[in-house]
Every structure is written in structure tokens, then in C-alpha cells.
Amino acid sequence: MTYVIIGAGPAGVTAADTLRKADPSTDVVMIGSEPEPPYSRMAIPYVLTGLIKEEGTYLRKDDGHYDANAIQYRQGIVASIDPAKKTLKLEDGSEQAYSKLLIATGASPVKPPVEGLDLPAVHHCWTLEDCRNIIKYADKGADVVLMGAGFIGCIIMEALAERGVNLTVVEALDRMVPRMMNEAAGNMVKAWCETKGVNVLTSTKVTKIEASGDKQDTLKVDLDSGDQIPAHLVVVATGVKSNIGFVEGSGMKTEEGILVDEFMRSSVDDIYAAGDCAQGPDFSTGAWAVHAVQPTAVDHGRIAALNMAGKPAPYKGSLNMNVLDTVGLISASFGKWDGIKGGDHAEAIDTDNFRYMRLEFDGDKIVGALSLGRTDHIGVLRGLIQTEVPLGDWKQKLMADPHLIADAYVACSQ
């Protein structure tokens, strides 16, 4: 029996510590794109702002971990499968059989249609090597604009902005992270980064970028309201996308990710997925989604790796939940955080203070929340929507104050 995972992100290494648990006797080989060890993306903009090395984002911190585990890491890029005969085949032309596969390649960033994405002052911030790039420029006091400002846009803003920067935020729709928060959520986070120096525009798109005289690291950013903007960096953070595209031809059904059912195995027998590569089952919504959260990622690894093993564990759906840092204002967004029809909300909003409550509920349940400048309430809010705890007369009360989730939570858990 030889258990393949493609991918050595969260996902996949969790999957190959839980198969060597589960299945001893097995052989595993784990295939990642990257030449350094697995690492997580997450801790990049640590990297950034020096409070760790790049060896801090390693995945597993032990000397020889995979070598100790009898996991086999292979560096390579998969180029197709051939289901019918268990086989893969590397970009530089080498194959490696499987008896069951993990799929767990991760996600892409997006490149938006912007002419001189490719001039040299211009990054992603996705691998080692970004984080890389973009130290090269990001000097204190350098022009940086940065293109999006969604969850992964103001993770790296944070650490732009840690290095000093004069840095300017750039997002097409008309709020901050507005796929995790409302309008008035959005719009005090807005109104957060630029207590704290940063220069946001919404509504606002990049039209091209170019090199400003003969410098190529020196640049004009030209915007759709006609303004140019001078930068020595541009970072590009406008979305990512599953890395799927060489499963064409292998039969597997896909949509936005790979789509699996409840124990992560993809149509295609003794072909499983994970990660933000996989279209799992999402517990508010009850439909197949994308959750591309490290959290998420690490849970499908695990249950994936259990199945794979014959030992059905069937996974409950992931929660879409997020929380942020950004420049120091804690926000969070849980399960149907913008309501469902019909239904009942409660809010409390204090601009001054950067405080902000909404809870969304369905009968007596509460089914999604946001929240900013709290962070004392993370695991309440989770348990109370993932436990979907009848309120009854505490709808009420959070009605009138949403503050009161812990004690309603205390009361309704009993």
C-alpha cells in the first residue's frame, strides 16, 4: 500500500503524520512544489515584520521529522493523473504510483487583467520567495500600494505597515474584507487603518501599472478616478484560486475546488481531497463550499488521512469562520454572517470606540455574528452557532444586547 499526497501545505502534511499514526506498516510519500520544507503561508507576514525567520514558518520545527516518520518527500510539480492506472506524472516527466491518493495542492493568488503586473517591483505575497521580493523594496518609508483588501490583503497590510511604509490600499468593491464583513463593519475597519496612517481607497481599481522613467523599481500606478500613484512596491492581493487545473481529464467532478463528499473522497475511487483545493461540506449552508482557512485545511488533512486509512471518520462540515488582525483591531465573522431571509438580527455599534456586534439568527438559533474590537468572545460565538443551542428566552436579551453572548452561552449550555 503506498498513500500518495500531493501538496505540502497544512492539509497535506497533517494528512501524512495522521496516515504514518493510523497505518504504520504503509509507505507514505508526500510531493511539494516548493524547494524549501512544508511551510505555512500564513506565518509570511511574520517574516516581514522580522518576528520570526523564514524557519518559523516550517510546519514541523523537529530536525529530520519526515525522514524520522518514514514520510518520503519528494519535491516535484504533478502535471496529470491517470486514475486507471494509479499513476502520476511530474512536470519533468518522472511518474509515482499510488494505491490512494490525497489531493492537497492549495490555492494560487489570482492575477487580475492589470497591464505591468510582470514589472520587477511588482509581488504576490504567497511563497518564501515573495516575502523575499518584497523585503528587497519595502523599506521604511517606501511607497507601497498594495491591490485588495480582503482577508489576505489586510494580513499583509498589517505587516507592510509594520515596516514603516507610506503605504496605500487599493479594493475594488466598496468596503474593507467584504466577503467577511457588512457595510458598517467594513467601513470602520476602513476608518481603523487610517487612524493608524494608511491610506485607503475603496471603490477603486488599478488600471495599469508602469515603470516611471528608466528605473523599472520605481513606478506609477494609474487608478480608474484618474489619479497616479508613485510606488517603489506593488503587492497583489485580489484573490486566490484552487490549484485544480491538472486534474483535467482525471473524471473527477469539480466546480470551484474539487468536490468531495462528507469523508473527503473525491467521484474518482481511492482519490481523496483537502485543503483550500477541496469543496467540502459547509455546516452553515449545508452545500459544498471552499473554505480556503488554514483551520479548515488542517481538519480536512486529518479526516481525509483517517478515511483513506479505513477508518471512517465522517467530517461534520467546516465552519466559515475568520478572524483578523488589522493594524490592532481584532474582527471576526462566523458561519451565515450576513443573515439568512427572513430572519432576525441584533446590533450594537459604537464608531467612536471601533466596536461593533451583529448576531443573525434563525428562530431562537443563532446562525452567523461579526464582531470588531473584542476578542474575549471567539469561542463562544463558535460553540453557540456550531451547537446550534436553542436559545429561548435569551434571544431576547441578546436582541436588546448582543453583548451578553457568554452569559447566554453559560445559561443555554447547561
Partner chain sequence: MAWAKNILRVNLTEGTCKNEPLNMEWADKYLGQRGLATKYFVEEVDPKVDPLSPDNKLIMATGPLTGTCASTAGRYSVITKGALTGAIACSNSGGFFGNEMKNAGYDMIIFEGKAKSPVYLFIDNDDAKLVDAGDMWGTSVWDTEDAIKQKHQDPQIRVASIGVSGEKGVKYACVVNDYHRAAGRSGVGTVMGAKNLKAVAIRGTKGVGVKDAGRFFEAAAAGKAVLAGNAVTGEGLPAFGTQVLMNVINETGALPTRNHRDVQFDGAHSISAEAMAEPRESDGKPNLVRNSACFGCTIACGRISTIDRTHYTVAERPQYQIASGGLEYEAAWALGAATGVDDLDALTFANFICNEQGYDPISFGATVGAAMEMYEDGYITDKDTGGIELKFGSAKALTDIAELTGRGEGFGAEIGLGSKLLCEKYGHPELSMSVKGQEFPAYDSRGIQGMGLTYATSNRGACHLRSYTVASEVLGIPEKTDPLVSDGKAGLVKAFQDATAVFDSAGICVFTSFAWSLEDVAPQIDAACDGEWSVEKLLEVGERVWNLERNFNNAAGFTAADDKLPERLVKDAAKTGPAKGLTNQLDKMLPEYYQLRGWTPDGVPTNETLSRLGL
Contents of the next structure:
Amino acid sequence: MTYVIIGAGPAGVTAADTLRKADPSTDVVMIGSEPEPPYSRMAIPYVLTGLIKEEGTYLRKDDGHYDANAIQYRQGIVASIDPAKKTLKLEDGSEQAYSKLLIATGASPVKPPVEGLDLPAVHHCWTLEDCRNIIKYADKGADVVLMGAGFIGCIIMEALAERGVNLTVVEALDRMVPRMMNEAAGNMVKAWCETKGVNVLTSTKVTKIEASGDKQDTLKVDLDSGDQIPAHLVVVATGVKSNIGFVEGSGMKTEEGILVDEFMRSSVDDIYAAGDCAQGPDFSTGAWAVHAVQPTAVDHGRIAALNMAGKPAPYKGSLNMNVLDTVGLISASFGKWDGIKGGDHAEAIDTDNFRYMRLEFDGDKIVGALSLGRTDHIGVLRGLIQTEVPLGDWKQKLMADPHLIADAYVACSQ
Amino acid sequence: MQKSLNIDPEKCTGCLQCELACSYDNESVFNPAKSRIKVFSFHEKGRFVPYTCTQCDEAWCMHACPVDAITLDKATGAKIVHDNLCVGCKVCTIACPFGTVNYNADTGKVVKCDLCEGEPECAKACPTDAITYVDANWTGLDKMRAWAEKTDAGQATA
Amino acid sequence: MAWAKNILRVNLTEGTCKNEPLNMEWADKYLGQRGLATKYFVEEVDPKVDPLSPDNKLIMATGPLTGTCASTAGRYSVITKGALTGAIACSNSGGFFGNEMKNAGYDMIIFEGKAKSPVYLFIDNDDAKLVDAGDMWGTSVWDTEDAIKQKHQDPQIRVASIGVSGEKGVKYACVVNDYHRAAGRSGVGTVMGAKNLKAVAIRGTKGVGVKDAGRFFEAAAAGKAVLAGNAVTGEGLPAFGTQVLMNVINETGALPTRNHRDVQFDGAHSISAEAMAEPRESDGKPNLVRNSACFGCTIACGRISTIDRTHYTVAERPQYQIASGGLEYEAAWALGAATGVDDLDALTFANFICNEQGYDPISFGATVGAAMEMYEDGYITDKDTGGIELKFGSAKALTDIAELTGRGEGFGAEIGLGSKLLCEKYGHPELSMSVKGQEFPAYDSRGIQGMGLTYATSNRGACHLRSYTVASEVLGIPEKTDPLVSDGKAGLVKAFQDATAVFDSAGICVFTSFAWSLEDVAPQIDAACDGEWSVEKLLEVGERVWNLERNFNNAAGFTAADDKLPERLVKDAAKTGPAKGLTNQLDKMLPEYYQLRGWTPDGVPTNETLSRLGL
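Switch from the form predicted alone to the form predicted in complex with its partner chain and give that structure.
Okay, now the whole complex, with that chain kicking things off.
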């Protein structure tokens, strides 16, 4: 029996560890595509800020973790799968046989159709290699343009701002973090960023990037507003997509990601998928969704591994949730933060002090939430949503003051 | 036998000595805002509920940590945040469905109950035995654990 | 350490908030809270000032231990010139507000002037600002507290506010924090209302440090052990609250009844701690839900009560069908025995209203008692009361008047004058059971002689919390003295007064003194605070504070003639009980007291005394 895992991100590593614990006698092979020990992309911004060194991003900190746990970690890029023969072909021509396979290949950044993205001072911020490149350019005071103010863009923005660059953020849609925040919250984040000295341009597109010939600002960034911004560095964060190209031809069902059932099984026997490349059950909608966030990746990895190891573990679905720190303003979103049709909502806005809380209800249960400027006990929002706790008379109290979430959770659960 | 914090709200008078002891032990200052245990006061019901991490088996915080900064203390069962590794990404704070991992903006790290290396200060400070540190089998944590399972994303049945 | 060493000065006229360093020389002489704030007050305010004028100031002050883990160390006091008394006022409150103030980094807040329109002060650590309170003016303490928490989106904010009674000038309005803890006496809330200051709301997250943490932890733990092992603080107060006293004082023959006409109340049991714990017929539940603690308190004497849902006061009003602050002994006495009402739920309801609208149940109940006597004697008529039959024993009259007084309406506005002005108004000043304009609390000084001297000499008007000789005379703490004898009480009163001033200046609750002597307190203060703090030094602080307050009152126009009791207590003998046939022997105790204090026969501190105390 050989378990093979493609991908060495959080989903892959969690699955490897879980498989090893569940089934100590079998072979576990994990294939990573990058020339480093398995690391967390989420931690890259903290390398940019200098808080940690590259080693700080490694997913497992104990020395020789993979060897000690008899997890065979090999580098390589998988080119194709042959489900009939249960083998993988790697780009270097080698093959890898598997008994059960987990695809945890994650996602990659999308390149928008803009001329000039191949110039030397234009980078994504996705891999450690990207990070090293950005550090070369993003010195204090340097003019930097960040394309995209989505979730990932905002995380990078925080790090760039902390490096002291002169930062302009360009977002095509009408607000910041549009997939995590409504208009009120998105505007509040924008206002906050502007008070912190970040130039934010929403409803604006980059149309072209070209070399300027200038020694300092080597790039000129054209905007659809007609303006042109000089830049020393352009960072591109305009979205990601699942890495599933190599499964073409295997007969596996895919949409945005690999479709998996409640046991994280793909449509092909003995092949499972987890993390950013998997489109699994969504707790809130009952439909299938890619939730490209760390907690979902580790949930997926753990559950897929348990099922692969013959310990049936049905998955109740991932909860869409995010937490974000935009230059010191902390926000979080959970579940159906944009509400359901006909559902009540509670909202508290304090624009002056950058505090916001919105709860979305289905009857007397909370199904979604959005918060800004609050960190204490914020996790109870996950608890309230995922345990589907009937709030009873606490609903009225939350309608009057949505900041009573922790009180409501404790009152209803203890 | 591993021990657990046992919390009996019926005995709690809401004095906050637990919060004072916790904040002093961990932050060297009397400051309820920095306590890892919090007493919820439901004044219209006359009810006080001390509330902190149950060191649950699911350990969402530990698994969700992208940089392995939360680990299991095998002696006490506590899930412990290592400040030298924590990058302050706050993912654990939304992953924990109990809301018992909190971000400290002053340090840029997250904080949670670590059971004080097996001698929890909150239990020592409680004047009414509303918080005790006892053999895990005796505790009322079963109720909370049952609650935790409702949040669980997937539970092995075999 | 322990002190934040920082003051917030708020000028309501100008709308400014400014920080200034705490005067540490003064802190070394006056410790904190009551003592230190009084020092600031007397240095800054003309003793002749009209309490309701913008020139009066109001100080909210914590003690050095406030916010630490010493037991009960969450106290703060409100210091001003009292609206009820015209004397120095210092009202102490527990709950959680004092701790929050200290955690925000302030030893005290000094309010000056008067706001042009209603405001509240909002403090988020270093950030302090005045905010318009127009939409809260005219609302209760409870609604104000909720509204502020919602407005600032933070349920953890602590609020001290006044209710409608304080806005309307009821003379004994309180400052209420945490829904039902109050700086209760002397009309400190009335002064706040006159300044157009509706509330003070604080979020403090900075923390409180101490000088020697290891030693402090040990001293605090030793103190807690003493409290836990003491019969009063370890058993009686947690189980029964101060209400443990109702039957005891009644049996002592010192329960003032129907405006001090009698010293024993036939309905005492019905309104006692024991009655609060008895299951009701209607729902099988007792009035008492549970005990509760203020910040850091390991005693937990607080009562949380509910009213029977079928009771006439709440049957149609679900907003009062909640658990809230229940009857303490003084409130139960004033609302009950003083008025002859023995309906426990009616008293609990009146107590809820006192908290909700922010006025002192002691002065209120005692004033209602005086009004009832005048009504029964025909000096007050139905025309005056607006048709309320103000008879002794009428629960309905009590609760109706309570609501009217809360709103400052109708005859409630007259009850809001306090007994002194009310009795003067209706031509019978002798029926006001008060000293310096403040009503007596729940101990008849004919049955407990030392309390007569306590009341007569209290710097804030009649009060049990300035020297609680009941502890010695009834409970035997620290040693038993005979309550019926006046000999030796002058020394007892002085000793209690000085020690109490220390407790009130430290940030801890005076109830700890049932178990703690200054020998227990000094090590905690010494480990927490800069400087060296011995028992001797603390006693000197206590005596200094007492004389400082006395000096202010003398300068304000009070004289020895104001150190007196109503004639009823010194001329009419007790009719029943152990004190039957006795009057209070104030005339025997007072001269000795002046002498022990180092005061002239006219009650003025001698120069020698002043210089000995560094005043």
C-alpha cells in the first residue's frame, strides 16, 4: 500500500501526518513542486516585513519531521495521472505508483491580460521565490503599485506598507476585498488604508505596464482613468485558480476545482482531493465550492486522509471564512456574510472609530457575519454558525446590539 | 490521569479574581482585558459564567496554524502558543469555534489558555471553587466537548 | 506603582479634557480615593460654594489598590460638596467601574464647571472626550448604560450615570454604575445632574501594576484567607448579605420603625434575609436568585433578586421581571421598617426603581417615613400627595411614590427634597430623622449608643459607614461592647472613624473590616505602593483625612451645633426591647469625643492638632 500526496502545502502536509498516524505501516509519499521544505504561503507576508526568516514559514518546525515520520518527500511536478495503471508521470519523466492518491496541488495566481506583466520588476507574491524578488525591489520609500485589493492583495498590502514603501493599490471592482466584504465594510477599509497613507484606487484598472527608462522608477503604469503612475515595483494579486490542469484526460470531474464528495473522494476511484484545488461541500449553501483558506485546507487534508486510511469520516462542509489585517484594521467574515433572501440582519456601524459588525440570520440562527475592528472572541461566530444554535430570545438582543456575540454564544451553549 | 479545568457557573459570583490571576501570571499586570479566562455576566439572570479554552481534542487552532506555532503539551493536554513562532496571522482566532484564542495587538501574537504548566492560576485564585483543576474524568467538560463535536468538520466514526 | 499617577481634569464649561500628574506628595499623606480626592477638593473649591453651582467640583477617585487582586479592590468614590447636606460628600461604590477607571490609567477624574447641554464623558484609555448626551437625557440609568455600550459597539465598557431623578434635582440622587452599584449618599448624583453630566463611560485595558509583586501576592492571599475564615465575611455575608442584620438588629431593639417612633418592627421577619430565601407560593422560587461579587471581592455579599411575576408591581411590566440588584439591609430597612411596609416584593421593586432612576433608598425610605408620619398627623393631606394615601404600612403608596420620585414628578418631587426640607416645608422640622440634612440609616441610636455619636459627628451627615460601631456593640468585632452604655464610645467612634477613612482611601471595601484590622491592610498597601506604609502611618492618614473633612465643613459654616441628633432620639425613650426606657446619651459622649480628637469644646481642631497632622 502506497499513499501518494501531490502537493506539500497545508492540506498535503496535514494529510501526510494524519495518514502516518492512522496507518503506521504503509508508505507515504508527498510530492512538492517547489525547491524548499513544505512551507505556508500565508506566512510569506511576514517574511516580507522581516518578522520571520524563510524558515519561519515552514509548516513543520521540528527537525527532520518528514524523515522521522517516514514521510517520503520528493520534489517534482506531476504531468499526468493514469488512473487505470494507478501511476503518475512527472515532468522529469519519472513515474510514481500509488495505491491511493490525494491531489493537494493548491492554486496559482492568475495573470490578467495586461501588457507588460513579464517585465523584470513585476511579480506575484505567491512563492518564497516571489518573496525574494519583491524584497529586492520594495525598499523604504520605493514607489510600488499593487494590482488587486482582494483578500490576498490586502495581506500583501499590509506587508508592503510595513516595509515603508510608497504604495498605490489598484482594484478593478468598486471596493476593497469585494469577495469578503459588503460596501459599508469595504469602504471603511478603504478609508482606513487612506488614513494610513496608502493610496487606494477602486473601480480602476491597470491597462498597461511599460519600461520607463528611468533609473529609479523603472516602470510606468497606465490606468484606465488616463493617469500614469511611476513605479519601481508592481505586485500582481488579481486572483488565483486551482492547479488542476494536469488531471485533464484522467476522466476526473472538475469545475472550478476537483469535485469531491463528503469523503473528499473525486469521481475517480482511489483519488481524493483537498485544499485550494478541491471543490468540496460548502457548509452554508450545501453546494460545492472552492474555499481557498488555511482552515479549510487542513480540514480537507485531515478528512481526506482519514477516509483514505479506511476510517470513514464524513465532512459537514467547509465554512467560508477569512480574517484580514489591513494596516492594523482587523476584519473577519464568516459564512453567508452577504445574507440570505428574506433573512433578518443586525448591523452596527461606527465610521469614526472603524468598528463594524453585521450578523445575518436565517430565522433565529446566524448564517453569516462580517466584523471590523474587533478581535476578542471573534471565533464564536464560527461556533454560532456551524453549530446552528437556535438563539431564542438572544436573537432580539443581538438585533439590538450585534456585539453581544460572545455573550450569546456562552449563554446558548453553557 | 490528565487534569482539566472544571467550571461550575452555579458557584461563580463574578468577582473576576480568575481574570486578575491569569493576567498577572501571563502578562505581569492586573488587567482583565488581557486575561485568557473571561467571566461572562448575564446580569438580568443573575448568572456568571467563567469561560476559557477547553483544550479540545479537535484543536482547530493548532491544526489551522500555518507555521506550527501551536503545539500540544503532552503532559497537560494544553495547546500552547509559541510566541517565537507565531506570526500573528490570526487564522486560529477564526478557526476556534469557542472564540478562546484572541489576538493581542500590543504584541502582535495570539494568546490562549496554556493551563499554566499544570498549575492553573485561575483555579488557585477562585474563592468559591467555581473553577477547579481536577481529573479529566470528573469534569463537566463532557458537555462542552459534546458541543464541540457539533462544530467538528468531520469525525472519524471508526 | 498601584497609583496610575495620572489625573484627568474635565472642564465641562470649556469642553476640555486634560491629563495632569498626580501629586505624589499628597498621595503619601492622603493615600488615595476618599483622602486624596478630598485634599484636591478642599484645595480647589470654596467651602461656601453652592453645591449645585458650576463652581462646585465633582471628583471620581480610585484608591491605590483599586484594580489589583487584593480582595474587594474595585472601589471608587465620588467626592463633592453634597447636594443633600452642603457638607463634604464622599460616596463609595463597588461594581466594576472603579477598576475600569484605573485600567484606563486614571487615579481620578476631576469635573469642573457645567456643560451647556447634556454630555457624557467617554474614555478609551488615553482617549477622553465629551460626547453629546441629548438623546439620553430623560432616560434611566439602565437605558443610558445600554445605549452607551451600543453606541460605542463595546459591551465591555463600564458606565457610571445618573437617572432622571439626578437630572430633576432630587436631593439624594446617586451615581449608579454597573446597573445596581451606587455611590449612594449625600446627593452626589444631584451635583452631577446640575453639571449636565449624564454619564461617565470607560474602557480601560492598560492594566495595574504593584511595587513588589511577589510580596503583594502573598499579602493579598493572606488577606483573602482571613476573610474566608471569618464568620461574618466568610459565611454570614455571602449567604445572607447585609440582610443578615434585619432580625439581629430588631432583636437588639435598634431597628428604627415608622420614622423612629418605635425601635422594633413587627414585620421585620417578612423583609429579612431569611424571608428572601424562602420559596414563594406562586412559583416556588425565592426572592433571592444568588449572591454576587463586586470586582475582586472574595466576600460576595451582593444580592441578586427577582420579584414574583404575579406581584402587582410587575405583573403587567415584563421589563421588571428580571434578576437585578436585591435588597441590602439598609435599603430593606428604609423602604420597609421606616415606612412600616412588610411586603418584600414591594420593597424589592422600590429598590429596583432606586437603582433604575438613581436615587438613595436610605434617604428616600426615611423621607417617605417622615411624610407618612406627617400624613397620619394631618400635616400633609391628600391634596398635597395628589391622592396617594400615605399611610404607614402601605406598600402601594411606597411603590407609587418611588416611581414618582424617580421621575421627579408630583409629590415625588417633594419627597425628593429629603426629609429636612420636606418637614420644614410642612412646618415640622422635628420630624426629620437626620443630621446635617442626611437621613439616618438602619440603627436606632437609643439601642446602639455609639451610633448616636457616629451619626452626630459624621462629616457627611448621618451615616453608618463613617464608624460602624455596630460591629463592636452588636457583633463583637473587634471586641464586644455594651450597646446600651455610652461610656467608652467616644474612643470607639474615633478609632472606627480613623480606620474607616483608611479603608475608604485605599480602594478596598469597608466590609473587609469585619475581618481585617489595619494589621491586615498595611502589608497589602506596603507591597503595592511606593513608600513605606505601616499601621501607624495609615492611622495617621485616617486621622488626617477626618480632620481635613471637618475643617472643610467648619469653613462651610457648620458648627458644633450641627453635631446633634433629633430630639426624638435624645428625649423620647425607646418603647420596647432591650433599650426600653433609654434615650441616646449624646451629651455625655460628645465632649469627650471633642477632647479625644484634640478639638476645642466648639468642635474646632486646635492648632496643635492641625500641626501634629501636618494640616
